[in-house]
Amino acid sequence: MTGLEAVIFDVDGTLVDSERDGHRVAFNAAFEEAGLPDRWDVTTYGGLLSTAGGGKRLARWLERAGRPADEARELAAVLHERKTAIMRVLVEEGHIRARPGIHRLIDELDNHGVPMHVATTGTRAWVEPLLDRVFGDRFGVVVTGTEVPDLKPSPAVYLEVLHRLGTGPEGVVAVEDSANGVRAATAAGLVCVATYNTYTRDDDLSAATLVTPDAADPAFTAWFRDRLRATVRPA
């Protein structure tokens, strides 16, 4: 791979630090408001992330706690709706911030005229205001779990972005942070680079072309700059 045609970003744990001090906090607040004793500490929540999608994560937790499957799904739907509203408040109050090096990367891609897009299984109700608040109007196509219910590691959300762009995967890079995300991106035929975080440092990210702690890592910076030098845009 030489030049870059486009870059597609995941959101949770990739563009922003949102799991531990965002989603987890919102889930716990939803539990408390509902009068439930459930609470997810940092370690417990990390163990739950292997289940993609907050609603499914909740339903599985509630079912394992002894609730019948139908009851668990119904309660999970109610709790997840409230959790999403709380998460949106956290976003609006500025509690969710960009991961190290991400703003610099976005600026460099923008300066070179490389289009940037988003493929996330997060809910549009909080994803859209988060992108606007933290990054401004920097992304073209944004596809969320609201439009594509097939969660990662399904490649569906990436395939939908490519469909809306009217292009194939050639020259398009995905930036991810987790095993499910890397599997989704590579299944869609994309080159994928991964920046792991506290929760995903032990994930199997071997299918990624490059794995680094964050976007500020020198190896990550060098990888993109090499390809940006090879990217020629028409005058």
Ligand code: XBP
Given for the second form:
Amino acid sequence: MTGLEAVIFDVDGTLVDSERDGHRVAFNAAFEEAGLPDRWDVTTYGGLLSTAGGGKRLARWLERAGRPADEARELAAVLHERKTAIMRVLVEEGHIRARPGIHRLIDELDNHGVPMHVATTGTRAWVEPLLDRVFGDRFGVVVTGTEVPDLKPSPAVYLEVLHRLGTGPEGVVAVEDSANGVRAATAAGLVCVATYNTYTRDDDLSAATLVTPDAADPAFTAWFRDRLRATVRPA
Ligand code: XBP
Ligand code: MG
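Same protein, different condition: the form predicted alone was shown, now please give the form predicted together with the named molecule.
In what comes next, the whole complex appears, and the chain from above leads the way.
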């Protein structure tokens, strides 16, 4: 068994529960403010999550409703900017919380000196305040959807983290929650462990080395403890 060189975390659905009561609420508020009749209920939103990136999700929705592609893209950009600002407020008001077992895992990795990083499709303007507020200063490299041209399932965001670290994927583990995320991480050559949530429980996560409901699951905890035991760090 090999030790852990680093762990790279996804954000939405992995570090935090943010989709149903965070992003979805912010998208709906942006629709309302713009005077549009569109609203995404819990089930409808789940069906839209296979499109990574809020701006792309909006553009696809508007196009499917019959708007020409150019108009859909422009309106999506305006709505997404407003949605991002609303999401930031939800973050600052403390509505977005860590998923079960995540704080304990982060503490344990920190205590063993394992570097932690972030690779997300989300937008930097809300990701940064969220990480600061919920986790403090725990993450080294943070790459968001704002910095990469291709979103998950493209491996671009993971490859950018590795590039900034100046390292290859050996010994680096990704933690993900969705089919898009697992595909992105494994395509970057990383070992990926997955925790699922109500939106991703039926996703194809079969390329992940381990799949559990959350990071508090005994199998998840044991998997990391085994690797931490094999991790020897210079004193
Ligand atoms: C998350 C996403 C994001 C969020 C919304 O995917 O796809 O688009 O749903 O955030 P992952 P933005 O967890 O795989 O990174 O509106 O900022 O895109
Ligand atoms: Mg995710």
